[in-house]
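Single chain ahead, by itself, as C-alpha cells, in the form predicted on its own.
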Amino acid sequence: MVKSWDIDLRIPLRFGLIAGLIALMESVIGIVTLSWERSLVANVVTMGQVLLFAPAIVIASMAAKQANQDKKLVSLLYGLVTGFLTAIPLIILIAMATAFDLRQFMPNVSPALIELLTFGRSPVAGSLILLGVTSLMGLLAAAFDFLPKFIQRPLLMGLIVTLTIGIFSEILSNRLRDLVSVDFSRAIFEGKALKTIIAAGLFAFVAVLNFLWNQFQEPIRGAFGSLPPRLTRVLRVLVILVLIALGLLIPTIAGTYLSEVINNVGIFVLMGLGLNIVVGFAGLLDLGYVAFFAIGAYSMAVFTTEGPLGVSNMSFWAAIPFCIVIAAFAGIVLGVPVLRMRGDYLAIVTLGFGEIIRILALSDLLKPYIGGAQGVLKIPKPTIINFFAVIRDFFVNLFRGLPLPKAPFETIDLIKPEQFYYIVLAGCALAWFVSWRLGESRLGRQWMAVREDEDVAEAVGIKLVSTKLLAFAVGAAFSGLSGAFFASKLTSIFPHSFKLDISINVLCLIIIGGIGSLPGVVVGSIILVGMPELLREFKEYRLLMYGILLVVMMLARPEGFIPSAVKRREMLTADEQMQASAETESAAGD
C-alpha cells in the first residue's frame, strides 16, 4: 500500500521541522509577543497570529507540491503532517518554560509568550490546541492547491493586498484623516487595523477584479493590439501623461513623512540604474561604488557650502554638472586600472577602492578641504525661480506702464520633502531615459556582448577599454548625481554616511528587482530602503523581517522581482526552454 501510494515521509518530515525552528526562532526573539496585539483586521487577525503561524501554511504547501499531482491524498498528508511537526519544537518549548525558568538566557520567553501559545489555557490543554491549529493549517494549505489556477490567483491577490493593508493601516488612517476627514478614516480603520467588514470587501474586491483580469486580459490585449497604429500612439502618449501627473501628485497625497521615505528611495533608484549599468548591463562586479556616491556628495558640499570650507559658493544647479563631471571622471581613474580584472578579483579591487575614499574623507590630510570626520555644514537647499510670481509682475507692470521685472527674480527654498521630491523625481526620470537609451544603442550591445563574453567580444571587434571606460564613467556619473541630492537634501553630510553597507544594498536591490531590468531597479528600491522605513513601528525587528523577506523571495524567484528578458531566459530550465521555443514556433506559424 505504501509503495502504490509513493509516500515518502522524509519529505514532511524535513519540511515540518523547518517551520517548527522558524516559528520557534520568532517566538524567542521576542517578535510574536511584540506583534500579537497589533491588528491587521479588528478584533479577527493580529501580526502575531500570521507571523507564528505563516510558516505552517506556506512550508505545508511547499510539501504538498513534492507529492506526485495525482496522488492529493499524499499532498493531504504530507501537508497535514508537515502542520503537525511545525508545533512539536513550539510545545518542546512551553514544556520546558513550564518547567524550568528560561528568561534566564532567552529574556523573551515569557510568561506573556506561553499564554500567547497556549491560548491562555493550561500547558497540555493549549499544546493540545497548538497541535490541532498547526496541523489544520497544513491540511487546509495543501488542499488549496487542488483548486483551480483561476481561482487560487484571486483569492492570494485579496489575501496579500487586505494583510499589506492592514500592516500600514496606521500610516494610510493618518493620510486620510489629513486629506478627507477624521469620520472618514474612522469609517474604515478602527485603531491601527482595518475594520472587519471593510476587509472583508477589499478582500472580495481585489479577488473578483483579479479574477476579472485573469479572465479577459487576453481579449482585452488582442482588442488593443488590433488597434491602427496611430491611435495606439495617441493611447500610449495618454497613459504617459495620465502617469506623469500621477507623479506630480504624489507630494500631495503622501504628505511629509511619506514624501521623505519616497526622496530616499529615489535617491537609491538612481544609484541603482547607475549599477546597473555597471553590473547588469557590462556584468563588472563593482563592489566600491559608494566611493562615487561620496565623491559626488563632497563635491556638492564644498561648491555650495556657506561655511569655512566653501571654495565658490556656488548655487544647486551650477554645482550639478560639476558633480557629475568630477565622479565620472573617478570612475575612469578607477576603470584603468581594473581594465584586464574580471569577477572576485574586479570585486575586491573596488572595494578596496571605496574604503579608500572612506578613509581619505575621515584622514586629517583632507580635513582642511573636506572637514575630516566633522564632515561640511551649512550645505544650503536649492532654489527655483518663482515662476508665478515673476508672471504675475510681469502683467502687473505690464498693465501698469511700468519697466517690465528684470533678474534677479523672486525664489523659492525647497525645504520640505514635498518640494525636494520634484528634484529627485526629475533625476530619476532623466537617469532612466539615459539609462534606457543605452541599453537600447550600439554601446549597450556592446556592454551586454561584454558581459557574455570579454574573449568574444574582443574578438568580433568590441574595444574593451572604451567600452568598460564607458560604464564606469556613466555608472559613476549616476551615483555622483544621486551624492549631490543626497547632500543637498541634508544640509551637512559626515565620512560615516558612506559605508560599505550603501554599496551592499545598492548591489542587492538590483538583484532583488533583476539584474539589467530598469523597472527592477525601482521595485528593488522600493522593497530594501522603503519598506524598511514604513516598517519602523516593529522596531529592532524590522530588518529581520527585511531579511525573511529576501530570503524567501530569493528562493522563490530568484531572477528577480522583474528580471529583464535575457535573464529570465538563463533561468528557465531546459524543459522550459523548449516549451518557451515550441510556443514561440507555434505562435509564428499562426
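Residue numbers count along the first chain shown, from 1. We call the rigid core whatever largest set of C-alpha positions still superposes within 1.5 Å between the two forms. Here the structure is a predicted model, which means the values were calculated and not measured. What changes on going to the form predicted in complex with its partner chain:
After superposing the rigid core, the C-alpha of L128 moves by 2 Å or more between these two forms. The rigid-core alignment places the CA of I57 less than 2 Å apart between these two forms. Taking 2 Å as the criterion, M25 counts as shifted between these two forms: its C-alpha moves by at least this amount when the rigid core is aligned.
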Second form
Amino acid sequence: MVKSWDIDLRIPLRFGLIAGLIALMESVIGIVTLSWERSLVANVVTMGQVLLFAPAIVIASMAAKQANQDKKLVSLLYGLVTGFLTAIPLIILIAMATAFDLRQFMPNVSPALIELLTFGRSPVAGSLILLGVTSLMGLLAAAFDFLPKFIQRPLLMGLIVTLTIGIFSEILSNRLRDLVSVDFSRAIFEGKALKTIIAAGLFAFVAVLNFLWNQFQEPIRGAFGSLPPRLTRVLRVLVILVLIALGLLIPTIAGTYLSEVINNVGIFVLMGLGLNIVVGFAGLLDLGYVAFFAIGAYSMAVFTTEGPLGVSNMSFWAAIPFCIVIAAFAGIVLGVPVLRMRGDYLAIVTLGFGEIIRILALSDLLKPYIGGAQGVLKIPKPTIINFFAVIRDFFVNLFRGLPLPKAPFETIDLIKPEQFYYIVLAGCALAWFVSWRLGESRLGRQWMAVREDEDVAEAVGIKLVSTKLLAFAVGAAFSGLSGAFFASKLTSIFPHSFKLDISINVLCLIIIGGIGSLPGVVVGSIILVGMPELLREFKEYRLLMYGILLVVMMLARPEGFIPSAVKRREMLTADEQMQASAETESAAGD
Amino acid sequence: MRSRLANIDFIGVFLWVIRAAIIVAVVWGTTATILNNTYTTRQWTDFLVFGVAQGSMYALIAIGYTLVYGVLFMINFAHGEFFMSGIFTATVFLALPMDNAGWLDRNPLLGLLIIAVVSMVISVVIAVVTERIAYRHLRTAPRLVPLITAIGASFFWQNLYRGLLGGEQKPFPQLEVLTGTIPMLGTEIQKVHIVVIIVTIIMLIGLNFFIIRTKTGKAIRSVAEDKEVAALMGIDVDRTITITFITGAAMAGIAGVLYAMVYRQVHFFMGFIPGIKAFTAAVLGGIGSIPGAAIGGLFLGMFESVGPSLFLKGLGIPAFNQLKDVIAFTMLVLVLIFRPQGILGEPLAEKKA
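For comparison with the form predicted on its own, kindly provide the form predicted in complex with its partner chain.
Everything in the complex follows now, all chains and molecules, and the chain you saw is the first one.
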C-alpha cells in the first residue's frame, strides 16, 4: 500500500535538515535578532520573520516538488515534514540556550533571540508553537504548488514587490514627505513600514498587473513587432530620450541621501565597467583591481589637495587626465610581468599586487608623499563654471550695453551629492560608451578571441602582448577615473579604503550581472552596492551575502542575471543546442 | 634595421631589468646591514629560529594547497578558512573555558591534545562541507569558476564565523609549560618555537608515511596523476578527493593550534594572510609536490623573518617591519613570474600552468 504511494521520507528529511540549518545559521549570527523589529508591513510582518521563515517556506516548496506530480497528498506530506524538521535545529538551540549560557561563546545567541524564537513564551510552549508554525508554513508552501501557474506567478511577484518596498519604507517615506507632503507620506507609511491596507492594495495591484502582462504579453509584443520600422525607431529614440531625462532628474527626485548612495553605485559601475573589460572581454581574472582604484584616488589626492602633501594646486578637471594616464600606465607596468600567466596564477599574482600597493600606501616608507595611515586630507571638490549665471549675464549685459562677462567666470563648487551626481553620471556614460564601442571593435573581438583560447588567438595572428596590455590599461584607466571621483567625493582618503574587499566586490558585481554584459554591471552594482548602502544596519553581513552569492551564482547560474549575448549562447546546454538546430532544420524542411 | 629592432623581446628585457634591480637591491641592502654590524649573531639566530617556526606553520598549511592543487588543479582559496575555523572554534568553546576553570594549567598536555584534536575535526568538517556543497559540482567547469567559488566560500566562512563567534580578537590562553626559553645553539630559544618545530616534523613524517605507504595515499597519488585512469583502476575518485581535502584540512587544523600557541590570539580574519603566504610557499616549493610545500614553507618563513632586517634595513627604509608582508607577496609574484614550477617542481605541463 505504502509502496504504491512512492513515499521516500529521505527527501523531506534532507530538505528539512538543510532548511533547519539555514534558519539556525541566520539565528546564531544575529541577523534575525537585528531585523526582527524592522517591520515591512506595519503590524503584519517584519524582516526578521521573513528571514527566519523563508527557509522553511522556500525549501518545503522545493521538497514538495520532488514528489510525483499527481500524488498531491505525498507532496503535502513532504512539505509538512520539511517544515516540521526546519524547527528542530532551532528547538535544539532554544534548549541549549536555556540550559547553558551560550552567550559567552556566541555573542549573538542572546536572551532576545531566544525570546523571539519562543514568541515570548516558556521554552517548551514556544518550541511547540515554533514547530507548529514552521510545519504549517511547509504545508502551505506545498499547497501553493497546486495553484495553476498563471495564478502562482502574479502572487509571487506581488509578494516580492510589496516586501521590497516594505524594506525601503523609511527612505521612501522620507522622500515622499519632501517631494509631496507629510500627510501623503503618513497616508502610505506608518512609522518605518507600509500601512497594512496600502500593502494589500499594492500587492493586488502588482499581482493583477503581472497577471495581465502574462496573459497579453504575446499580443502586445506582436503588435509592437508589426509596427512599421520607422515608427519603432522613433519610439526607441523617444524611450532613450525619456531615460536620459530621467537620468538627469534623478538627484532632484532622490534627494541628498539617495544621491549619495547613487554616487557610490556609480563609482562601482565605473570600476565594474573597467573590470568587465579585463575579466569579461579579455578573460584575465584580476583580483588586485583595487590597486588602480587606489592609484587613481591617490593621484587625485596628491595633485589637488590643499594640505601639506599636495604637489600642485591643480583643479579637479586638470587632474583627471593625469589620474587616468597614471592608472593606465600602472596597468601596463603591472600587466607586463603577468603577460605569460594564465588563469588562476594570474588571479593570485594580481591579488598580491593589490595587497602590496595597500601595504605600501600604509607604510612609513611612502608616508612623506602620501601620508601613510593618516591619509591625504583636504581634497577639494570639483568646481564648474556657473553656465547659467554666465549666459544670463551675457544677455542682460548685452541688452544694457554693459561690458560682456569675461574670464574668470563665476564658478560653483559641486559640494552636494546631488551636484556631484552629474560628474559620476558623465564618467559612467563615457565609460559605457567606450566599453560598448571597444566591445564591438576589432580590438574587442581580439580580446574575446584571447579569452576563448590564447593559443588559437596567437595562431591566427593576434598579438597577445599588445592585446592583453591594452585590456589592462583600459581597465585600469576606468578604475583610476573611478578612484579620482572617489577621492574628490570624500575629500580625504585613507589606505584602509583600498582593501581586497573592493576587488572582490567589483568582481562579484560583474559576475552577478553577467560577465561581459554592460547592463549587467549596472544591475550588479545596484544589487551589491546600492542595496547594502540602503540597509546600513546589516553592514556586517554584507560580505557574508557576497560569499553566498558568489557560490550560488557559480553553481546555479554562472552566466549571471543579464548574460551577454555570447555567454547566453555558450551556456545553452548541449541538449538545447541540439533542439535549436533541430528546430532550424525542421523549419528549413518546411 | 627596423626589423632587427622589432625582434628584440621587450618583455624579456623588462623582466631582466626587474630581476637585476631586485638582485642589486637585495645585495646592496644585505651588504650595508652586515657592514654596519646592526645585529648581533644572537639576534640573527633568533630571527632564524622564529623564521623556522613560522615556516613550519606555512608548510603545514601549504600541504593543503598542494594536495588539492595536485588532484583538482584548483587553488582552494578557502583553505585559509579551514585553518581559521578549527582553532577559532576550539579556542572559544574549549581553550578559554578550560583556562577559566584552571583545568588547562593543571593538565596542559592533555588539554592541548584535546584542543588539537577538536581543531582538526572542525577544520575537516568545514573542508568536507565546502567540498561537498561548493566544489563537487564544478569538476568539469571552466577553471575560473571553481576559483571564484572558492573565493566566495572563503568570504562565507570568514563572515559566518564573525557573526557566530564575534568579530573581536580572542586571546588564546598562555600556558606555563610553553613559556620561557631553553638554552640551545648558543642562544635562548623559546619553548613554544621548539614545540612548533617538533610537531611539524612529526606531522610531516606522518603525512609522508600516509601518502607513500598506505593504500589511500596511493589512491590520492593516482588520482593526481590521472583521474580517468584511476577511476578505471577501480578507485573511487570522489571519495579520494574528499580524503585529500580531509588530509589538507587536518594539517591546517594543527597549524591553527601552533599559530594560536605562538601568537596567542585568534580571530575570524586570521586565515587570510597565512593562507596567501602558505599558497606562496606551495608555489615556491613547486605546487603539487609535498616535500616542495615543506621546503617552500620553511624557506618563506625564514626569508620573511630574516629578510626585512637583512636587506630592507640596509636600504635605509623607515619602519621596515611594516613591509614584512610585502616581502612575501613580492616573492609570490616573482616566483610565479620567473619560476612558476617552483624549487622542486618539474616544468609544468600546459594544463597545470
